[in-house]
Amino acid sequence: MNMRIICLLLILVPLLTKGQDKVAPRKFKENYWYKNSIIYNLEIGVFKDSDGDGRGDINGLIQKLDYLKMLGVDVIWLAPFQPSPGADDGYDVADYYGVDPKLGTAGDFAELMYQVRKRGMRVIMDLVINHTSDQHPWFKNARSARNARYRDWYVWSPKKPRDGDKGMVFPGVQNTVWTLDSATNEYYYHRFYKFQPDLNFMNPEVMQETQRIIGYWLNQGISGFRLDAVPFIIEVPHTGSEKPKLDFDFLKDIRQFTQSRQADAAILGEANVEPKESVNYFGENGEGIQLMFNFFANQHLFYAFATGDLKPFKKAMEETSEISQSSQWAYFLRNHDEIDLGRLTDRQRQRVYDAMGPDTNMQLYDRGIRRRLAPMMNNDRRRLEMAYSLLFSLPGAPVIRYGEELGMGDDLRLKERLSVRTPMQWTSAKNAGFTTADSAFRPVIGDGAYGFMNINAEKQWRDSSSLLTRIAAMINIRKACPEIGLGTSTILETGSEDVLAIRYYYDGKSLITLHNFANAPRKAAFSIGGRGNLYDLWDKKGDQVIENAGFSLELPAYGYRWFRVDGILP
């Protein structure tokens, strides 16, 4: 009897499993969660204070998870929250395995992970491994003697190299990338500030320790990492500060290790590189990091915002369009740093400065602007809406900086990049509802058009016409358009130099988005290759029938439209 059952199973199992090889890739695509996610970047210390000490904390973030869920956030990207002296706002890490006691405890973090999962969201965290704090126990040991245990975990030179004043990340603030250590009378290397000595990834022990760090945080519930300063991590030491050799195998190794511990974990890389170099970071077949910020397109986008000239941005979009199926660009309007304009020509950069950051106090590091989006756009609601509509319709994963959904301003009295890192403005109560303390550890914006009495989340949630509710609606529509993150895209000719039109295809669906960069109405005409229906995703009164000859419509100043295409496929 048992033998008969075995024989029957030998016949049935191949029949039942036939065709599963065709289903498997679809399951793999489900691991592409990062391709269509709405990513929200925040710093715990400036988000919400729960205990009245004037500084945001993990429990405060937990209190505001429902706000993020209502907004439509899928992924929370946390800025560094590990123990740190705070000389670089947490990016000077002193312990990779802990939680800064000013922000909470390991238990608080575990509760955060539970509450995030409960709401169907994910968390990715900054992985700052290019350098440590000079207060890290590794560096303290390394500078204790030339034969110290952790000496080779950092990069040293008996003499200051001839290129020691080149390759600085913060020109105008930073003087060198080599600093003399008085304890051992040798120079240590630091791409960033002198209190952030670079780790030496040519040392296999450093790579092994990095894997332990990754494995540890994955076990805590993290879904991925924003890898800080990627080109500097993969530098081969002593090969030049400005054009060093790069070890791209590191990215493949770190990707493989990460996914060996958690199959759907993703890495978002910070790498401001030329388009032709991006394949080295993504990998020819997508075996490198999964996501990367499209700094190149972003810089040309701000040139388009400032001048109305779309040609450089269109070219940048085309130059960055060829990536593997598993790879994805991340697009943003503001991040935690300055708006980097280093890839523009001097003339182009000056035009952006003139329009968006004319005062030298608004500029930073000889290449960027340290302002938030609303002030750069003169708080023009039309321009802000168009910019966010465009962000959500670009071919990649949109990243939002906390407070940008409100149109928050900046505080140029604060040094360097801290100008865009002021406390979140929740209510019109004292200190913007951020803290019940007499004052916050970093000043809340209290005066003028961007003061918390005018701009706060509570006020805007109750106003159906506010920027916040409009952006929430945009996110809702974006989620109904999976072809943006998963499909292929084509820039359409519109007959207007001021109108950008993009068409998407995916899984039998097609979408067209249009954005007018001009401060005046513009007509846009385009063809979709036949007859079909255009369904306006913002207003059903805008539905259209398009004939073989094509279609034209007028967009108001800084206007935008999204159309679902029905009836014609490529």
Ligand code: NOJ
Contents of the next structure:
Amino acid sequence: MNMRIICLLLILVPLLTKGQDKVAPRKFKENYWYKNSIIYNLEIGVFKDSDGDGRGDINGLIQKLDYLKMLGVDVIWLAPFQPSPGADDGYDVADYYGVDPKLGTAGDFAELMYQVRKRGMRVIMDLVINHTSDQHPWFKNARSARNARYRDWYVWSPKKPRDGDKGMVFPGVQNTVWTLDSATNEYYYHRFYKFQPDLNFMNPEVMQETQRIIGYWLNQGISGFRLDAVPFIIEVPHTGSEKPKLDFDFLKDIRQFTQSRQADAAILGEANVEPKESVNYFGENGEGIQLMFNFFANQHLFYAFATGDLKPFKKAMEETSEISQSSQWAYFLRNHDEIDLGRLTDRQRQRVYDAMGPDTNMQLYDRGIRRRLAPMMNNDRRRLEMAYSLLFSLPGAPVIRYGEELGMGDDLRLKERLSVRTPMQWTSAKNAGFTTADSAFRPVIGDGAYGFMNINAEKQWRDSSSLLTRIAAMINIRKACPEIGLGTSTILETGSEDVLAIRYYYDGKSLITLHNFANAPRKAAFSIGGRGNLYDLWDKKGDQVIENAGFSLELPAYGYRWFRVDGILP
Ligand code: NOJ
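Can you now output the form predicted together with the ligand? The one shown was the form predicted alone.
Full assembly next; the chain just shown is listed first.
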């Protein structure tokens, strides 16, 4: 090469390649553990009794960890287990730093953490800090005198505020949110029952104490918290019970503090809010709490289950689809409370009541149903299976309530939400193998279709066609579909109003799930946007080769299919 060409190249090459050396900003792959975890919620007291006193305990739970592992659980969400008078089933905490002696000791808890870790699982716990029990020493002190040391840890008013009868969480059972403390002649604020006085988060000492509580439990091996009653924690006191101001910075602070102590700890918030509000909770860039239950979608899903009308649910899914990359929705079918239908229209709610909870005794707080899923679905196996397949394929982390994997029933003789908190049904032995005591502290469901002779874990695990076995298989398949929790999702057109089709993309992989909400076969036709193969993840009898961009299949009544596009392996 002569000198002139070399000089020309020396001038031209840098000009032509200008800008090419700008490396795209490095983006690490979002792969947070909580985005794809299978979460299992249980109450220690009703799970398994190890010492024959009639109540479940920590050692009983330890005995059953292998069952949870076998089911495919990644994260155990423990309902409140701290010392408590138990007036709201533990959501009335009397000591944040202890273990309820009825459930075990601090040593038992440490052993639980070790055994969970050993099995590669995690524990998150309820953090109930909106309020304490009225038996908590702080409140006892606070109500002892107007100038007491802990007085400002709670919210007081000399007069009953004008909207004091508004904003009750338990209408029908509760009749005010301000109760007179006769000793000091002032009213204290309580969003929930009157034995649950709200803490005053405007007081920096309360925030500091909350940090200590978080730090303490992280030190015990906890991986995160299910933060109870989030919209009420962040209420600014005295700005009204109906539409109080909300302090969203609190959520950023608590998130920051938690991660300063343990980088991968996560907070799962209980906040039943409108879709447009959720960004305030997650944070514009995911700087708020990491996870929230998708209550909004859940209520519309129940409307779809009850009526077959999918439109409001699809809309709810679309309205809740835009969240930051590190944020995640938690989906559930049943939880420990009533199914809250408060965000449906009166007409929609009535239709769900008619189909799923027609007796007034099945309804609660003017907004919900206090039944388990199986009775609500008339124990129809096809519907239950479709519902669970859907749960495991919705774009978020699935949360299962103990016993739902068996199709357990409810006990409507028990008050309020206790109906769905009966002891776990392990075997067909006396008291469902839950306890060896003569009787359990809360009755076991003994009779009828949902009685423990019919519905128990041992019987179902022996049966390869049982709901339990099917759900374990679903979890197994879900774990091989990282697209669901980590990818992007779109609802596909299928030409059928009764079929929900969702397509996921993640890391070069793609998945399509189909669910038929009708009690009759339905044709679904959809396009995958080009030629390709669909691999059925359930029915592995052969693959469907698509000759053109369109594809059509028939789903049986309440049928479901999961396909991976172009290659079956995850
Ligand atoms: C929400 C919980 O889910 C519920 O069970 C409890 O009663 C209230 N918060 C009060 O803590």
